[in-house]
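Quick heads-up: it's one chain on its own, the form predicted on its own, in structure tokens.
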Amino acid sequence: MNAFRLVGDLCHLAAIVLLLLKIWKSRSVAGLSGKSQILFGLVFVTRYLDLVTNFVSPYNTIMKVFFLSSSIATVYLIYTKFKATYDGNHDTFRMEFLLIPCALLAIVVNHEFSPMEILWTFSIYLEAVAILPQLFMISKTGEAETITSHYLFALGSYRGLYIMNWLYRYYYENNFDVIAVVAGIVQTVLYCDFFYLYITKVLQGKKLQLPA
């Protein structure tokens, strides 16, 4: 644990809390991609299969339980409780375009050819691109609500801080996971255009709009 990872975890936590608050307070899931939330749910399920078999620390276990339960709850809210407000007409990104390549890549490029390791690697690859349906949906609708923009910024900041965490660990602990680092860089790059628009528009009180 170091400062970069801790702040990164807090940004990730803040992103989820912002998302759930947006849904619960507005009683609506308008503007949110259910497909991105399904993909994030798959990320946590495949990554945390060792929840009951591999104890690291209370902090680690609590975070795993939170991300698992919150991702499942978000999918439930989008597709069940507030289904009437879900904009499926604009949430049209085909998930198989992400799932199949990530699965194949996890089988071919991994640290160890074992079921748990392949699933962990799959979760790393999938997390890097899971936000694409949400960004695609925003580009189709032409804009994003302020609270959705804050959620996306916090989510992107978490991954950016994790890159700093990996650099820190490489320098001070001689620990370097090339799979996690490359996937994290890819994920951060996907947010770059959004970060620019967030800083230049949302923080000035304007509604964020992505080019179609």
Contents of the next structure:
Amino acid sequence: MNAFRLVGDLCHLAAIVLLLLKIWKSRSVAGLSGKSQILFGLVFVTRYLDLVTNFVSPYNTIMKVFFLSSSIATVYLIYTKFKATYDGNHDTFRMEFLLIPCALLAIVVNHEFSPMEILWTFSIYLEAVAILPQLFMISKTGEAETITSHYLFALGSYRGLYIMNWLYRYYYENNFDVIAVVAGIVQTVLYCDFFYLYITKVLQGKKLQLPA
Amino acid sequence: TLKQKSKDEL
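Could the form predicted in complex with its partner chain be given as well, to go with the form predicted on its own?
Once more the chain from above appears, this time first in line as the rest of the complex follows.
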């Protein structure tokens, strides 16, 4: 464990808590893409299959359990409890356009052709693009609630910090996983446009509005 | 040799 990865995980945790707070306090899922949340749930389910078979540390297990349960809870809140406030008309990104290419790529490009490894690789590829429905929805509605943009900033920062973690592990632990690194870079790059808007607008106290 | 597995990460 290094500071980059720890802070990265805490950003990830903060993002998920921010999202649940937004939903619970505003009693609404307006502006949230249920599809992205379904994809994130799938990412955790396919990545943490080794939750009970491969014990790494108490921290690792606790975080995995929290990520799994919170992402499933978020999907539940969006599609059942606060369904009335779900804006399905703007959440129209086709998930199959992400699921199928990630699945095919995971079968072709992986470290080992075994079910667990392919599922882990699929989750890495899927996580890189899982935010696209949410970013697409914001581009359609042209705006995002301030707390939703904080959520996105924390979520985008987490994988950016992981890139620094991978640099650290490469130089100091001689540890390098090209699949995780390449997907992590793609994932972080997808947020760059949003990061620019967040820093120039939200941090100036303005609402996140996309230029019409 | 480079160790590849990053399975100790979340």
